[in-house]
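Presented as structure tokens, the chain that follows is alone, the form predicted alone.
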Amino acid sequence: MIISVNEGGFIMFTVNNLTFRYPRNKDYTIKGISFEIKEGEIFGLLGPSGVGKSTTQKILIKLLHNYRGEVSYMNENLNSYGKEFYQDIGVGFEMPVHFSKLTAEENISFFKKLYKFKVDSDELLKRLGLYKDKNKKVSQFSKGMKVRLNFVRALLNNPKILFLDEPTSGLDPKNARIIKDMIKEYKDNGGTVLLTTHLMNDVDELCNRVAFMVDGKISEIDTPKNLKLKHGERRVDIEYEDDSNITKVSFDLDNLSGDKKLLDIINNRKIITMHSKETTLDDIFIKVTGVENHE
């Protein structure tokens, strides 16, 4: 299934020195963050629970107001948009909210009435393995089925930008793969995604750029590859057969040229494994935020 989205190549959202405090709180939840979301990219907003990710997302989808700083959507102040703004966006909340006494089809029909433009929802239901259950009440759905139905709902209006919060959480590998493939297809056809998740494998696979939030501030923002290079060790580990034993050695990537021991191993030994000492996004998450990553 191809979901076509208008292409252009500009900045979808610009956030400049955004600050926000909930009325009953003494401390600010958002403490002067700035970033851009480019058209046609998947932008990951990452960090431990309670650092302001969801609050930032709620501001961008106009659920929270009274913030300080500037937020622009397609080069216009976000506050200048009325209800027409919601025709452009699709939202998948972390905790799916459905009308449990209605069927999946009735849920979909209700939300389709809110939009001017609608996609073929049956095709979406089929892709996500829900078509045969579309006349079943959502109260009878499993958690995974509700998550998949939530994703269908986010795509109903063929949005220009998707806000996805833990879109694959609680799914088995097969259905998680289907959703990730659909997110990639959406992006490849010009769609833009703001993704929040604790699943770093999803981030590594999907995101063009990521921002790590700590205590209401952005501490790092870059591509996953650049972050790995920055925080990883520039070394290569080699395991090889040495007589009847397995020997492991490590070499500095910046000094490989002419290394006699390395050349001897390559030319005269049977190499079992060879890989660079690349860090993972989970490691970076812990290092940057100082918090263990828990789903």
Second form
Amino acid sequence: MIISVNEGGFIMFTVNNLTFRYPRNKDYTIKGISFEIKEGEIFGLLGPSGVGKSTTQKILIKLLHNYRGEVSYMNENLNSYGKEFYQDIGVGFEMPVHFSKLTAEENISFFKKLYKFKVDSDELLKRLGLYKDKNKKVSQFSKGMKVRLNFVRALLNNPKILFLDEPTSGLDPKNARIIKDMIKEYKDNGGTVLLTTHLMNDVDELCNRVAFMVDGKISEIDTPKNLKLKHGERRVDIEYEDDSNITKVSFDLDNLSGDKKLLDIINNRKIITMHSKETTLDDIFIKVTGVENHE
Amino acid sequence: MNNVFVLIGGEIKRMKKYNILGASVFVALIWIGVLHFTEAEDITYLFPYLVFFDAVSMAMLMVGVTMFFEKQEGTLKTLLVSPINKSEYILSKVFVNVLSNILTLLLLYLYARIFKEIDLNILGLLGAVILVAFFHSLLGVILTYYSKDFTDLLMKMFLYSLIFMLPVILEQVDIISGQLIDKLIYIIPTKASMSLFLASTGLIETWEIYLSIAYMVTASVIMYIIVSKKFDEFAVKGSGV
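What would the structure be for the form predicted in complex with the partner chain, given that what you showed me was the form predicted alone?
Below: every chain and molecule of the assembly, starting with the one above.
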């Protein structure tokens, strides 16, 4: 099999001019989007609710079929894959999906049997703090525990690509940190992730590249850093003590080296704060999508 | 098809944990109660009717219950992104359902052998349960596809019983009769089902047994094709789209 190489990474998914309309809808939900997901990257699919993120994900995990355009996985048409495709992928849905009257262990053991390659699920349960509760019925679990069990379920087959929808939603900071660390480790070990989330801090911390979706189209696609540079101001703000007063000044980032005033402040004044004016992903989200990120 | 066995094992476990198997045994106990309070000692001719009721109605109901649980808990979504295909999913549900009907048959037969008099071909009855429960489980899947909720499914089942089960029983006990009815009734699957059950008593002619077998096998194949074709649509709805 020939694998195309792009900027140092194999292409896991290629989506070309993808269009999709639900049978009962008049309008198209996905309107001709194109992007690639490279091996070993965390790709964030961002945007407000209802813009087509979940639909795109459902097409990539073969839950939706009657689309137009091309979707290929490992350089083969996605439609040519049968059930063996699911040996390669792991899916963590936003809402916890478990058999509630079965214990965590029974849930895990049932799904584990379906895969050829299996990981040590006890290790995962221990890491996520669920091991001591593994013989409890899932109906007795808190929402956070169910979310963590979702994550274990997604990793059971040590997938090549992981689809995660709001993986830290409903988790306390400690458990959110564990999950984020595990996602990073998974990526460091060569795993690929498609991440859908509204938490821009998670995106900033985890994603190599992000795509912002608006009304079924991709409006921006780049690395978080490039997006911040593109949408931010190339300025640096400095607050310093000027006698007993605090003075705030702003400098053009492109002409810093020859700026005598800046050199004077650095050499002779006490600097209180110094910030480059790059923007945040939250601001970019609002600017690009036109929607406040309250979700 | 390796994962069919894993799915069957999982299905049986869930039927136990969700008390579906318990409900099935409870219904079997009700049938035993019916047999117990029947004055007649020889229940050979009553027995096939009870098994007919069970194989038709419980097969449709049980498969609907398990599928609604999966839809409700979102586990259908998880199954859909697991390395199984739709035929494995559908067949595992149907097989387990048939097993549940066989269990009921065995419980009833055991009771009848110990406490009553019965003289029928149990292997013939077993074959009838397999064919009839298989077909009606598939029908239960179809009804579940098109039911908004569990109450809706019950209503559809009730309608099926009214339209397809009742006339067959009325015709069998000669409450309705006539040349046209006798012929027309062969169109509906419940007539073939009833004939297969009654065949175990030796009351049915050989040609009618073969016709009923051919009918149920053909109907099951057609029903399986429909279930399979409509599965994707149901899966999309069931996965929360």
